[in-house]
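A single chain comes next, written as structure tokens; it is the form predicted alone.
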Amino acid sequence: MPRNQYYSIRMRSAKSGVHISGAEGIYEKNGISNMVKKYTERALIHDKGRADDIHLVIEELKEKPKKISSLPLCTLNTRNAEGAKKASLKILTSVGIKERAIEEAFNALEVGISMRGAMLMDIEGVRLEPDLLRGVRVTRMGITKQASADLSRKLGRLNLNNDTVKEALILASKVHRYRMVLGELCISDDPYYTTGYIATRAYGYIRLPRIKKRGIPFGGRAFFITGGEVKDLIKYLQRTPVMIGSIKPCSDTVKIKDVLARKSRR
């Protein structure tokens, strides 16, 4: 019986040199056509404008994707950017990240640094990625059909069943499988999407509504890391194929004290 052929499909688009949208996934051979159409439509119909430059990469994977579980998901009822920042500081410092590093990440993401990838910061806030202008882009990640259906059911109960949440959860789940990564901060660069998130292995993926005001076009990601070789981490983030094969619980709005209590129970 022939083995399944998996392909990594990656899209990025821009308008007049400014990033519009991106998409990424791992699919079987018979799913390529549909996803190329979907990704192209996303680039041509976007709140940030119609892309005039679309790059698609379709690559057969030579390595079988590793199957992992998703991070558990929940939402904090943050009412404004200040509240989202306070919650981020409380949760991320509890796993060993210094407050100054988190502040530095917020400052960088809020002033409009335009990067294709994520920042890599140590727990003190020192940037570690080789190219400070490009960052490190996480690629070669996906989700099995069975796990995708399960995730859709769980997110549907929370009125969160959309590509934005799904794709961010898949990315964060791959990233936090690597032990060097202590935490993550993400603010969307979509001016009309104001929910960001933080993620850690200890607490999972935590959505932060109203992390920025509507209309602000700035955002990005920061990964907080410690120990190990940065080059090995970058190789994993960029080259190792990973697929979500099972879904952890997806919860509705919770209080920050309930999130922090999870760590003590592990």
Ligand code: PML
The other form holds:
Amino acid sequence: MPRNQYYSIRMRSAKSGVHISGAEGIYEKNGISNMVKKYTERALIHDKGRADDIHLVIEELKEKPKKISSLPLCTLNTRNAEGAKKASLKILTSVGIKERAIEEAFNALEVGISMRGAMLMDIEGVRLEPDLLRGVRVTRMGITKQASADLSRKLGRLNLNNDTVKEALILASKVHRYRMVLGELCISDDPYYTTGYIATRAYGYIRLPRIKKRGIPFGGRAFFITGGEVKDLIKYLQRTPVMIGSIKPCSDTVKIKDVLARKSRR
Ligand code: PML
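Next up, can you give the form predicted together with this ligand of this protein, since the form predicted alone came first?
Now the complete complex, all chains and molecules, led by this one.
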């Protein structure tokens, strides 16, 4: 049987026990050494400090990655944390998530515990992940070379062609492919990165500038889920290899009413 040509490369780094950065992707064999160098440099040169503990995993995938398309991307012109929260409430409640769940997610992400993985919440805000301190880390996702070039081109036109946006879009696109996931809220734990996002299958990936003030070192992700087996969802998020093979439109700043009027079909 021919060997699978794909490898999952994952990096996480910390300084004095505090998380500094993480990154991952799916690559062909001839791309491994370049990515190991890139990820190591990222851990050593970071706004949050130089990591003193770097974990790199290189794993040959036993399963062929499932090819999917990205979520469409847009940005709202939110002016501050209050505006970003208001927009999140409007959009996420429109897909059936209860206001109290969204409030709960904001509270948990702002309280000052940065988890390695995401929180899982039902639509009422009840936490469902088995390990409440670690959360669920989404792994084994990547992007094909062709789709990556297309995404770079589309994001470049918006001045957004950077690893942070690309990697967050890849992650969200994998997550929202799973029907049980209704929505997501993400606030970066990088104190200098103040743009967060919400995502849903219906509306895509919606960036929220100024969701937090500069200097706040907390953040994370919450996935709002409904129906189905949580353990199957966790297995998909952590183990199923998924690659973005095509890119949906990436648009500039839009108004919330345009977002609500324009549901994407995936
Ligand atoms: C992170 O810190 O990795 C999360 C970044 C979320 C926002 C990305 C964007 O600007 O779209």
